[in-house]
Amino acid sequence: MVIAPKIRGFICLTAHPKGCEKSVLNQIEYTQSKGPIEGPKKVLIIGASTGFGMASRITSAFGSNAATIGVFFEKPPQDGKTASPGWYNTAAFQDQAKKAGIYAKSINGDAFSDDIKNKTIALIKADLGKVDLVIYSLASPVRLHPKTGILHRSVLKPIGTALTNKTVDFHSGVVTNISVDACTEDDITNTIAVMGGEDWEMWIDALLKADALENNATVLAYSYIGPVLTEAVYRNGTIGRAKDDLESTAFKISDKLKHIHGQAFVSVNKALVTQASSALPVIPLYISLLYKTMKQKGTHEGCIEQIQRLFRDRVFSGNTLLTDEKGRIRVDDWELEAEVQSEVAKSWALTSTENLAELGDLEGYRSDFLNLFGFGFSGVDYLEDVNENIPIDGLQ
């Protein structure tokens, strides 16, 4: 079939098997041309098939010729309907790893069960015997909690009182103002439930009981902080609750690690166009700003780059773990620098539907959301007629 992007909203409901393989191409290609890591070998993420997740795994495999385990909860494809992206992105990264000889196989179901927890850590027994590193990177709107049976569903919104602030249609670029509601008490405990490091502790629980750590090994989730510009709806909104007990549970499972001498941390990332980030009010607008800005200054990362520096000149630099007050990793660094944080501000009061087009880089922010289904890579014959019927090697 012949495969166009169709948008509905900040989601796109096809993805291209094409174009989603050389995304993973690329990220591949960039990872090998910085060289070796002297990293992990035997790694868990979970969370694998799309955004830092991935980058994560191709970062693993083709950086440090590690053997990987990736979870994920993606959509198969069907005749004539196209899978979802991450289903697509995990085929490539199988061929490839395949080809290169790199051990690498992928469940696909809710992590958040205890059926893919066991289901995984029976698979880390017979074919690893342990992991010595566990990327948590889940990024999901609901959660059907496993012990309680409740389903709980993430919203996002700002405490307290209601949020008015500018934001941008990104593929209209018409720049309005937005008002959200101030969340319920309610709205705050589910989006924790869903987001925030339960589930997180329930994966190394189950790890340690079953044995399948390495003596030091170590442990990372992913957050985000942000600029004063955006945390109304972001830190200091229902997500920044559930990335602050996502923080908090770093420390408790740092606890349990002692005995085998391992350690759990949280990386702070930048901010990346993201299915979640694309339903954010204000947030695209700061992205296309932030975007123009660093660009401009050379600094500019997407989500291979992030976790390529994140591997290489934090965790596995061989030299001290630096981190902030608050026992994060910060590989935000560049984004919240004085000077880019300067030039957003002075973009923010001035930009209009008129003029973003010269203050922001919204072609930049629509570029990246194709990219995450598959769409807008050069190389790739978006007329062809591909098959997309795509198998997932290695998957259990």
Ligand code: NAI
Given for the second form:
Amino acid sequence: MVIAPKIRGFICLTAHPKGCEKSVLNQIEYTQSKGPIEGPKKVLIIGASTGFGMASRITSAFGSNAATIGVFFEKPPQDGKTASPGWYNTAAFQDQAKKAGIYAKSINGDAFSDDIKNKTIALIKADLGKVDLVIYSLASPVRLHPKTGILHRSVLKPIGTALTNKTVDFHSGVVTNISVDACTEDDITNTIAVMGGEDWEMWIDALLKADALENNATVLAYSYIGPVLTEAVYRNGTIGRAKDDLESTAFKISDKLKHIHGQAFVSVNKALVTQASSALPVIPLYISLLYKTMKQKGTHEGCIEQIQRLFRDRVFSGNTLLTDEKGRIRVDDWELEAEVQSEVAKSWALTSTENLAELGDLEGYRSDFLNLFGFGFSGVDYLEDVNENIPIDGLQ
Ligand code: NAI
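Having gone through the form predicted on its own, I am curious about the other one (the form predicted in complex with this ligand); can you provide its structure?
Starting with the chain above, the whole complex follows.
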């Protein structure tokens, strides 16, 4: 079929297999251009099909020649209906890994469930024995709790007082003020249940119980802090509470890993356009101003550049791993540079519908958004009839 973007708000209902393949090929090419990283050998990535998780999978496989098992939750294709982008990304990744002779297998299902944990661990035991790196990169709006059966829904709301701030509809470029009501106590509990550390810890408990972690194993999850501008909706809001919980879980997990000399860390990454971040209020406007400033300074990075730096210069540099006062690895350092933030704050105060194209990088935002779904890549013929029914090699 000929596949065009079908955009509804902050999601796109279609995805292009050739474009997703191009996105994966570009990331592999970037990784290879940076040369090998003396890194992990056997990696489990939970949330492996898009965004930071896919970048982590590519960096592991094509930077460190590591065997990878990827877990994700994606919609398979049906005749006449495209898959979700993570499906096509993974199909392309698996093909490239096969060509390169690198072990890769994938599991599609709910990572919050006991079932998928058991299935994944059985695969590790059968094929790899143990893993030396676990990356937890889930972003989900809901979690069915495996023990209580409660369906938790996360919300993106401020705590205490309602928020009014600028935001942009990135499709139309219209800048407006948005008001978001303060959350309830239940909202906080639910958001922590979905995006906090409980499930991460459950994964590590299950892996430890099955003796599926190598000595010196490293365990990573991803967090975000951001500037004062987005504090009310992000770091001081419901999602921020979940990130506090995730970050404190790193210490709990590290304690549990002591006997195998392993360690758990949270890496604080940069704000980027992903399916998860497009859904947040206020953030798209911040990102478009941030992109403009960072591109002008030459410090802009996407997911793959961020994870390359995380692996090469931080976790696997061979030097002592530097963390902040809360034990977190920071690759958001360039985003939070004082000069960058002062530029963004200045633009923020002035931004309106009329001048956003000049003050911000709305085009960059839109193009990254389309790229998430495999659209807007040069070298892909979007008028071509393509097969939407692409299988994933190595899917269990
Ligand atoms: P994303 O939306 O691109 O990726 C989410 C991944 O989780 C996908 O592989 C998806 O299939 C998987 N997933 C979702 N629900 C699942 C489930 N129930 N079972 C199995 N897999 C499931 O998200 P992104 O942005 O890469 O986020 C990953 C992590 O990075 C999150 O913790 C996020 O908070 C964090 N982060 C994101 C930043 C951003 O600006 N996008 C900045 C800093 C941190």
